[in-house]
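Let's start with one chain on its own, the form predicted alone, as structure tokens.
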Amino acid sequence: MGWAQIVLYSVVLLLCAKPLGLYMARVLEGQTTFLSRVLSPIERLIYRHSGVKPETEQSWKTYALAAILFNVLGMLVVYALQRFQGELPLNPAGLGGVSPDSAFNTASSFATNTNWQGYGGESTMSYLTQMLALGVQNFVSAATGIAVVAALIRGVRARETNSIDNFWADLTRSTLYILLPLSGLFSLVLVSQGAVQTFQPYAKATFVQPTKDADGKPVTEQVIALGPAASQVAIKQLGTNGGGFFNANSAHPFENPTPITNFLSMLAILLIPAALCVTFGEMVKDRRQGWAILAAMTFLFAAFLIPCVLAEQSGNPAFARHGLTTNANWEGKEARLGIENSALWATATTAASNGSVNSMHDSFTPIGGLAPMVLIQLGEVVFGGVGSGLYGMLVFAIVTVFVAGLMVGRTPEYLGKKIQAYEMKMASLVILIPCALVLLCTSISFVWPSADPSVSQAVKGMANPGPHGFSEVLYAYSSMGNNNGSAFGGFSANVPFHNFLGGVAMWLSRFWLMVPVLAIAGSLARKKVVPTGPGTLPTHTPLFVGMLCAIVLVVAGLTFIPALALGPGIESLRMAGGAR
């Protein structure tokens, strides 16, 4: 049954991407939908009340200069709300203002739509920094996303021009004609199936039976945190952002409560990623490239899954020399969704930039855990964040070209322009800056002293010593130096010392990324369309797929491969031969 709950899975999301997609491109183009006579108005509200004329044409560098300061300015609006939720309204349960390294963490954080959390959010942040904080950068770091990448599409079709349109009205139009109405129907969904929408303040259960506490003092109830959950839980699947309203995240009753809210959370952290695919097609007029990108992701994404399911079904060799009667591994799973559906989310998460968990990563074997963690350090192409996840995989099928081309001898074309230093050099920048952000940032962890000289800061908040541990502080980095969000789990991060380098390096990793991305669409957006001739590469094949994947894998391969050795290379080695 839980193969067949995937199975199921891949089929509903390849049938609703193409819907979803070509809606997208309508909206991306500026195009009339069925929802238009209900929104347009506010379209042109907005844009007479903010200044915006959105039929100014803007070059790259105009568009990403809107795009930065756009989300400089978000990030310090973040960052003053955690600082002063004390003094500030919505607040039933007296939560005090965030620290300032946790805040700045945080800020940049949901600014650059990575959503890494090193705080436990019921018991740090109030109703109001929750909602419009957290829960509003969960819809303009989407749509920023979705904004790059089509501004990326329109290079690639463009004919001898400076403009890629403008950042201003892609912002709105994603914000409004897609994010909104996708959370607004599945926020109904999940209030239907129990997850919690109130600003009623924390509940009080008392205990039938009284227990003690760690320090034996009696316990006759328990606090049960509340809040408007559904709502954030909503964008935060769909716009690939990840985070949870509560610490444990979606493993939480109250923001995943039913087998139904499971699947359609999976399916959301998916879908907009995939239906990009389509669109992208769609603006190009040749939907054969959008299916191809498509089977890329989904050809990578099942490389990884079936790995995943098989091992924690496999379990732990250990169960078996001890006389139990099953191996599969149940360990920080919840009973109630299974090993199939967490291992799905879990690559779900992974693929997409998502973050989000309904399971412990850090409980999974090590070649359960390895899956995840390789999607991650792919670099958002398996899908991806919204809109980020597939102008990463267009920046590839770039470089796979480039590649072609010298092997042929011919000047490599993508979609009929010519790719040359200039395209390269911005390629090579959006896929090497992740790598040495994570590398980086894991080996000065491993070498910065905390307050005791003999400690490094990353085994100090290690808990779990030898490889092991290392997994989890490499996992941590490549988290945020991909912009994913999720945890391993195991690791105090939230330190001052984690918290700067970490904010950093989600920062650095999402807008070092966009600049040169924007950068390759001013350039393409400048060219000639070359004729297809005899001896152009059909970019739409499974002969490109193929070589499309081996460059994602071969870069990420000859990047990682020495650093997962240590990991969860030498942990599954110990297991498989008894090792504790």
Contents of the next structure:
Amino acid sequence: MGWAQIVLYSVVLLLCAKPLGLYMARVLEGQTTFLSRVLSPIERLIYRHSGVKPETEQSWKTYALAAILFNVLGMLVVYALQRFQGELPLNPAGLGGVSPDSAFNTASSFATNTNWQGYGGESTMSYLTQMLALGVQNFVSAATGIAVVAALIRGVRARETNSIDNFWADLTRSTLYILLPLSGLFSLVLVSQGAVQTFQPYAKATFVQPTKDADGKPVTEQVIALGPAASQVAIKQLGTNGGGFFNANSAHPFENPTPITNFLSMLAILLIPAALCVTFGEMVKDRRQGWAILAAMTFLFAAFLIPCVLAEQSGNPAFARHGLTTNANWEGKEARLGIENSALWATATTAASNGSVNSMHDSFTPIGGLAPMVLIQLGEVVFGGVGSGLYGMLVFAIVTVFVAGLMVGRTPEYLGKKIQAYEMKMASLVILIPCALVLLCTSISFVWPSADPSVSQAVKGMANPGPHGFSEVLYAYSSMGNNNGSAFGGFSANVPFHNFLGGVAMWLSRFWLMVPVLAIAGSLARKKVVPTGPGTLPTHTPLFVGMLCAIVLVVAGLTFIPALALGPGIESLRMAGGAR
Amino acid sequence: MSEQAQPLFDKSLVGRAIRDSFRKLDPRMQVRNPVMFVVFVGSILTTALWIQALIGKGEASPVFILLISLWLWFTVLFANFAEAMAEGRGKAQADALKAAKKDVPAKKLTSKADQSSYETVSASDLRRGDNVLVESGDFIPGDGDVVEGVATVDESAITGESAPVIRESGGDRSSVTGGTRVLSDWIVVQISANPGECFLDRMISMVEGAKRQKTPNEVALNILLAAMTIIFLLACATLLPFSLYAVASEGKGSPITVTVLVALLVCLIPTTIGGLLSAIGIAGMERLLRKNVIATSGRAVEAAGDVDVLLLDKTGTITLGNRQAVEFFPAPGVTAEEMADRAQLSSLADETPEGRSIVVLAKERYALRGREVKGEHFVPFTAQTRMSGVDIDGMSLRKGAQDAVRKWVEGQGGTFPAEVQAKVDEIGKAGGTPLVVAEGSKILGCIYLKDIVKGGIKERFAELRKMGIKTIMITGDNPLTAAAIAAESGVDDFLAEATPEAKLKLIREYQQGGRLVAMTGDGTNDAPALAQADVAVAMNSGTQAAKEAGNMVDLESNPTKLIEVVETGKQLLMTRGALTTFSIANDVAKYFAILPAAFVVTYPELGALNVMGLKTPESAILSAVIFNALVIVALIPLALRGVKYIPLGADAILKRNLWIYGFGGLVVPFVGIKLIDLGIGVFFK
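Return one more block: the form predicted together with the partner chain, after the form predicted alone shown previously.
Starting with the chain above, the whole complex follows.
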């Protein structure tokens, strides 16, 4: 049954990718769609009131500046709203202002589409903050990703021009025509299934059978957190954000109440990243190119999904040695969702830079936990974030074309554009920065002393000692350094040190990648198109797809093999060998 | 001259290369190659650690550190050696060229017209524009153009070809090169280059590699290699804190030593390609030279690999040089004798092989003797008029391509007879070249010039097509003639009735379409097109203007040489790509060798990763380092010779090279490291 669900999931995903992809191509090309009658008056209204002239063409530098300015301003707003939420309305739980370090981390996290959460939603954020700060960023950070990938595609397609079109128009259209309608629709489905959507204060329930807390005091009632969750959950999945309304994220029954919402949520996680591949093929007028990229992503996804599911299904041999029988690794999983749905979710949410969870990744088997961790470390290019996944994969395609071009004895070209030193410089930055951030931040946290000078910040936050503790820290910084946002769990990161380091890592990883990507877009746009001939290396063949996958795996493999060997590697050998 | 069979490792070359490898340890030279610079710094670091260990506070046994550090130094030296070998082979040729560059006395004429009064000066005192007299037995003192006279010249110093060549004033065989020797007769040469700028000087500096700049593709690859080096630097450096944590958490073992970290780093960074990169580039230029092509920039050689349109002159490239007149066809109302007489008359002053063959044909068929025609009556052929002839005895005789003659005749109110037109078309369809002869406004008839397509040329073009290169024949012939020859020779396309402007326009059109155009040429009228083409090979026998405009000179003046230039360009890129892939694929085995060795004390479970069964941690690490160094030496021949190029589609080549260098690169080090471990393992217990 579990495998059948996985197959069904993949089929439905790929079926949905094509129509949505073609629709998004029309949106990004500025053509009319079936929603234009309703939305274009709103679009014009936005342009008029914000003073945007959508037809103004921007160079890559202007485009990048607009994207960064917009996001920095957004970050400031998120920071301010968190700090002053105590004085602001829509705060029925009476939550106070968020601490500066946590507010900074969260602002950076949501503006960069990472949605790493050091905080617990229901105990930290007011309804206003959730909606106006976090909800808004959920939309615009995803829209920024779509805008940047659209710019890159135009750069690939353009002929000797300086313009890659207008950031403000791309941002507006992506939000208005793609993200808003889809999440509106999905919210309604969620609400119909029982997800909460209310401004009412938290409910109180009296226990039928009172219990006692840790100090022995009697506990007779429980606070049940509520809020406008469904609308938030919809965009959290569709925009590859992943920041949960509640601390338990999608394991919480108010966020993910039924098997249907679980299935649709998983679908929503990969939907736009997958469909954008189709959009890419359509916009460069060679659909095979889009399918090739999608094929590479799907192949890599399956390559990690299958071992993860198998590892979770086979469970932990340590139980058997203690005379216990289990048929799978049930620790840390929501019983109503099951093994396969947890493993599928875990791989989908880390393949895409989503990061929402419906189970504890910390409790996965070593191999089961390795799969999500490596998917993150691949640089969030297997589907990846909305927009960012595709532009990351296209950068890898450029590197692949370069290596393959050398091997066939021809200056490499991708879709007719020659790949030269400048593109390689920028592509190297895109690949280098996340790898560097993950390794550097992880090691800094291992040498930075905590309040107790003999214990490093990393060790202090660990929930488990030994290699598993190491895995927890590595996972946390892989997640932040690649803008994923999922948490292994266990690791206590909500302290000033990790909040600050992680906040900086997330910011650098997002915008220092966006700038070189836009630089590539600008440089490609200026180039001539080389017509294809028999000497041109085709970039839609299985051979090329295979080589692209290999390059993605090799880069991450070579970077992280030593670190992974010391974490999940040892754990896995130990589990097999019977220690601990 | 075919490729010289020089052994790859000549004894004297190796000796010099070894000395040079030590000279290249200069940090200023090392820093130019980021990958090898890391190895260089690592070697210094481990040497320092060895000294520290000798004093007694070492992180590991002094012998182990010494061995590691020695092999790291070898790695640097081997890379230096590869570069020195490549340079050495070029230098050996440069020395041979320098021997030709003697400071010879030159007979500088005081006036161009008067060949009797000259002063003898040193060749190094000659300046551009000076006229010198070169007589039988004299060395030509500098590059220039023959302005008067005709002589046989021995150019073997430059071309290696022992048969003397004829150099004469006017036409496309007027250029002479300094350092060559006149064997018979005399010529007056107008010097075209100042001392130090002449062809021989440029050639020497190119082959010496002194002026070598990195080519664009090399720069791009260097960026990628640098990025990978940084990644590995981080992956290795961060192992230190990770290892400290592991030791603290497990409570056993000791943290990874700096020596092992440096060893791991050097093994992982792409030293194979990094160490051989410059050797590949230099060797590419040198291979071209061996094919008797001198490139004036490495950029042009690299661009040659990307060429997708090839413009070839019909004459001499596709067809056997000279066309021969085989038949006269008089126009209606003109007798065959009259026609032959006028044709001969118009050709008497025409020194082209075609002109001479007309004179000969008239003599053979109609017993017409050649007459003396004074030079001032001669109307020479120009690329614009595309006619030649004489104005003599009140007659204006012209012969040339039909459209040119038609224009000329019609310009004077004449008409072009349909019969002649029919004959012209017939000749053209048969692949011949019709020459139309006219007197004033009257068409006299046409001459059938026959073209013979070279043997084997069709196969060459088929090969080029497989490589994805389109061939275009350039000819002054009319479209019909051109089409016939094009069909016979198998070119993809042709440009008929080509003027310099039309050639230039064609090249520009292709370049606008994003294509890279290569062409060969020898004449002065080729110069603009040569300058516009991305890869331009000028024939050494051609004019000075053509040589200046091109970015390569073919010493053998063999126009099909372009095909070999293209192959060399492709080989250059392929060799880089193959070694990059090989280098990266090697890393898998090195991880399997070093990681378990470095951490096995702290985590005994990691012993499971020692799939090669290496004897001890020390022998494992040392074996990996030794393998890494030796593989550079083992691949020097490949770097110098280049990866074999087989004309196949891009997909097929990629598949083939991925198998050999990707899969091979994965497997070879497992075997190599294991063998080295078996060899040195006896010293470890």
